[in-house]
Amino acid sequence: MTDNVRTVVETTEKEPADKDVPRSLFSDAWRELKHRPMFWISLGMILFFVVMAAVPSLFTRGDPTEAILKLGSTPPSSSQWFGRDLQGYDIYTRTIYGARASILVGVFATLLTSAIGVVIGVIAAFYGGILDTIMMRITDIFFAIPFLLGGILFMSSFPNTKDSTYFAVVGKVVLVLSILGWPSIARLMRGSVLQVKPNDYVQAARALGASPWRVIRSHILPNAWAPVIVVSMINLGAFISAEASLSFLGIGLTYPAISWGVAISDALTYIRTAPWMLLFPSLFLSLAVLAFIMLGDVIRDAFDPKTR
């Protein structure tokens, strides 16, 4: 009986100490995320595609530019898992190497879009007034441009040439996606900063003479960028899909870049005679987009206090 009473007393003494430990929004989100199987599944899929893009030689020793015409349109077999296309390219090797361009476009477009949107949103909300009005009207102009239609118009006006390098081809697609994708991030960041700005700790920092940059860096950004992180993860999958759409139309990534969108575009003509040419690049593209959207969905639920 005495041992039971002692255990109860020790437990009640430890509980307040655990509850008094301060926790941030990110620590609460992590406590929620690590218990969700969907988070680990999507994260594992993303790591798989990232490793595939970074070190494709781990998955294949073939040359994606080697064409064997006599083996053209060969169906999948034990020696060539995904078969070969009409020109004799190994579809498995090109699918593995195609991850690099698609992932690069998605990652860099997301980073550039987030950087532009965060800067414009923070400046507009923090300073307000006429500056806020001008920046939001500019944002509305870009926001009114249809995303895919604007990308088609831009890429058609500035097509790639035969002398274009790999990074020039990839960079052009990243640039057009960033130009058209930042307005949603800017509006989201502006609304988040407007919610944080009236808080007491922000007003206290300003009253103590902290510079605007210090207030933004130390007090506003850490408490306002959680929604941007969530939306950016979802946008990353959308950017990969947009790149595939532009490449499918023949105005996105072109030679020397190899991507899933280019492979899908090349396979469309031969879908009846060689369906495996379309199946495997489409499958990898769908899984990659699904992984990023699933991760963004799980992170959104973890950061939303209404779901906890």
Given for the second form:
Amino acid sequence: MTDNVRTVVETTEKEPADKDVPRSLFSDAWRELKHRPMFWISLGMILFFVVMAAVPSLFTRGDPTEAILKLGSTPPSSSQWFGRDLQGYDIYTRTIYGARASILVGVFATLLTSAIGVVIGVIAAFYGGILDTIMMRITDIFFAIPFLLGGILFMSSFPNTKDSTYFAVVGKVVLVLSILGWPSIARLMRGSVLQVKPNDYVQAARALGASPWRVIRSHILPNAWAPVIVVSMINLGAFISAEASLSFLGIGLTYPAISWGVAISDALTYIRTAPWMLLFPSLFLSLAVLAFIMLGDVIRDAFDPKTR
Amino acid sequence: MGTYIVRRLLQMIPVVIGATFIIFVMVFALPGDPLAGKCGERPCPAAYVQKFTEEHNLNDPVPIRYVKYMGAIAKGDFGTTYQGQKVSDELLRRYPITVRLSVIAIVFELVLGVVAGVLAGIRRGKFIDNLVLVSTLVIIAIPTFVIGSVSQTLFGIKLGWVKPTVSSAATWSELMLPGMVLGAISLAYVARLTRTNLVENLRADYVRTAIAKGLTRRRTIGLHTLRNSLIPVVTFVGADFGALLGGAIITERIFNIQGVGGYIVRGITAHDGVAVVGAVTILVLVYLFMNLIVDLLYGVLDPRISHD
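What about the form predicted in complex with its partner chain, after the form predicted alone?
And the full complex, kicking off with our chain again.
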């Protein structure tokens, strides 16, 4: 008899099990996300650009450093879809190879800003007091330096030379974007942790004698980093765009890096005589930025039920 | 309220000192000799070198130079550049131009952004909503310098509707197109912010009450919902105004506008530290004061937020 009842209870419980099992914030968001076409479209675009950055030879057999001066400024045709620029570089090949620098700058600047911002934000909010005050004033200082201005200053203090390696050229741009970009993440993380800290489970963990590191790692972080993920995703797009702006001012990436930003700023000089030079790199750049912003947008909607 | 303002002003002091000190150190660490080329082909006479060095305190260590410099600024003396121009004269000439440019950008983004946001918000899910959402994303994804250069070529040169570059007088009508370019990205943010807040507020209880009372749709949305939805928009635009006053570097460069942004960039490329630090100090102050005003405004617009 009792056995019978138990099986009945079990079967009735099994059917809606999907709804009753307590779900984490992330699996909750995932259930929402997988039904959104926007999520899959932006993810697909990002994947496309990441593959392009990793293995550009999949997309083109051309050599991005091969300049055929004789063919300089050939407009797009059936044999050269994107045309050639003034130096005779094939724009299609250059655009494909340009993905790497832009994606590298975006990804590493995002990782670095998030790392700095999260550490500072968590420490400031968790320990509070004088540490919080000092850290937030430092954050304010970096926040008050205008972004482009700080970038120009930094890049002119450490100019690229003819012998700079690819790593140094890209690393410098990543560094300057990170130095100027972390304050917003730190503020966001601090606010988020302050919201989570007074919760009962955090108090309980501390009362049970958990070390600060354990409380932060297994109780605070999992509940506090959703806003940072969303903003980082949107920032990734913004960093790609910022790299292009620095290149436009002549101080971002330089030779030997091939990048969309450099290609666009070169093309702007010849905008009236060779407009196709501008179209393709800026199209790719805008699509990449768009993909990251769209992904961030969709993820935010999934995390924040209010906007639904 | 009074104590809040005083506290905020006191908090500003370390931020101003920190930000200007970082800029100061970086500007004067720029590679290059300020005396190079000053006296034509031959090296400068020793007497002149000595006078020049003393005038600009070039022999003192950097912290002492910083203190001397800020002491002079506090007395209203912004110093003279290495070329012998008074920085305050240049700033007085250039600041009105940057302010005019920023005002045009703000009016443009506020008016069009709110209209687009409201249209999208009240017709959620319809064609106009999707149109606004997609077009704002596209605007955000395209870098400002591409929008600027293309509209300069299109409206200034191809169509001839406006003058492609701005004269040194920089009248309101000349600054129209650059102002719109400058405000374009913020316009997209304002539209999206207005839409999100409107959609959220339309579901609030007080809106249902207003509809139940029999108020017209126009009155419900225009008077009750919109007023509450615009609070975040006002704060965004306020902060943006502070940022625009210092961040118009790219737009000023494209349209050859004699504003503050261009002055600072020229100062950096000419290694003219005095000009850069003077202008930046003002920028940081303006930015911080704008943020203070925005925070105060927030309390006025939303009585639930108290500053006591």
